[in-house]
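The chain below stands alone, shown as structure tokens; this is the form predicted alone.
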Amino acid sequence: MEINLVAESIKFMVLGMLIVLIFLLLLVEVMKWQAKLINKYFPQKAPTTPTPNISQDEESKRVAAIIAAVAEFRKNQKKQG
């Protein structure tokens, strides 16, 4: 009685790959079902952020302040380094 080790190893390899494939497919389906269940009972609400009414003049002042701060920072960095 001779056992062909190559054929046996191929059988086990195919069996293992099929088990992993079935497990992964089952995992994907369970995750889809879980997502549907969560979305049904805990729906995600859209964030409500009020848009600020900033005039063009206020926006210009903000930009000018940022530019001045960056210029001052760079000037201080040159003095230290």
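From a predicted model like this one, the values you see are computed outputs, not experimental measurements. In this text, the rigid core denotes the largest set of C-alpha atoms whose superposition between the two forms falls within 1.5 Å. Residue numbers count along the first chain shown, from 1. Compared with the form predicted together with the partner chain:
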Given for the second form:
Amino acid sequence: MEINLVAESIKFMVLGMLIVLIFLLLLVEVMKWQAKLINKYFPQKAPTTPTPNISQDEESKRVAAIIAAVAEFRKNQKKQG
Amino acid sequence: MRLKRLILSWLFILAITTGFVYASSTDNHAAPSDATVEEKVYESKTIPQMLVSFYHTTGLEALISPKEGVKTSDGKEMSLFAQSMGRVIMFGVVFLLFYLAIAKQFEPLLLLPIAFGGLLANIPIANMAGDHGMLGIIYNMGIANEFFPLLIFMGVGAMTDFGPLLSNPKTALLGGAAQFGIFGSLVGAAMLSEYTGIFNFTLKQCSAISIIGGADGPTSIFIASALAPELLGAIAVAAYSYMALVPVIQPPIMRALTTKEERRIVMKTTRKVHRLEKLFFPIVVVMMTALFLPDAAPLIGAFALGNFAKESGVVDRLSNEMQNSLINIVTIFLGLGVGSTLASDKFLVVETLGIMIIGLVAFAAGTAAGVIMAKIMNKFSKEPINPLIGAAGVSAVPMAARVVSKVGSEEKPGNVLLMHAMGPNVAGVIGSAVAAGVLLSIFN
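For the form predicted together with the partner chain instead of the form predicted alone, what are the coordinates?
What follows is the entire complex, opening with the chain shown before.
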């Protein structure tokens, strides 16, 4: 049987656009829903960044001091051993 | 004087050796041939004979005087035109592609290996695109079975950040609307072959061509090799060259369909996306594919795997591999394999012209549909949506989003739409994979 390509392709178009849009609509809903759910049960720890730089500097100074102390301690240990 | 003497002495040597060889060859005739019939017996020849027979093995001879009975890479009879002028024209086409790739920077990563593959595939006699040729081996290894495009998709997934989409989910619809480029041009292709006598596409071929409108190289190659492998070369070349032309094709359409006020709309800054949202997204997409459209599973699965590896944050080595070395290696193979289909007998057909036209229409239609959808959404949405971002719905990541951003900032300096356009842009990748799945499901 001879099929009309145009009629057939219009059917493809209707089906295709319908499926693509439904798929993405569903995806949109799922994305909204998951965003709500995640932000409800695992709230973003907002105040992670706002700690000012000064305290970070102090922190890094403290770390540096600890590292230096440990290194010194190891050196001494080696000398003794 | 010296030159003359040199030539004379050369001729003298030649004469002696020829005579010698000729004498020994007469001896050989007397000897009984023990060799089996299947094996081609080596026959001794004089130097002039050898020169003549060597000439018969040159490409020059094959180009100048094509013979009947030469087979194409897929075992069909090759027309005399395809053997001679066809090849010469293809060399021209290949040089044009080199020019576009190198001087114009048209998707050079793919067009360059594709064009070189085309150059090699058109070498006469060598039959490099045949089953035992280098290009043929590459083609059978990963293009005939649709494997390479999936690996590329995996790498693209590992490079894609869904953050902009997750922060403004409804922009995903724009990526859906722009798929009208695929289905609109499908109808266009069907009309071309139904109402004009020039083109004679089957429905499968129409579908394979229309996927160019998805503006996604790997998807185009995937669908073309599944539905219409005979058109693969032209489809891939059209897809990649039009993708490179996005900055030329899109802006006029975007301007024609929007008013100045609409183009100046400033969108709200995007919210920060939770890490878990990004982590769950690829899983959500795969689950939805599993439930509704298993035919799109190869494409979306590979894409989601790459993205999941990236977002998980614990397999950086794998994700780096996917988005760097692996995708580079596969790009070389993909380019050469596609290039093998640029052999004159496959590319120089009237269908190629139709593919080029339909591809262009597909890009334009996709852009227009995206922009119109964005205009409609802007009417009904509480938050303003700049209609320009609809144009980014035709995948072509990230080129289309950049074009949107450029047009937007031309209208209103300081209005950065890039992040807003990335949402529909990455949704377009999913959209065209879904559209591809629908087309596959129709024919399966």
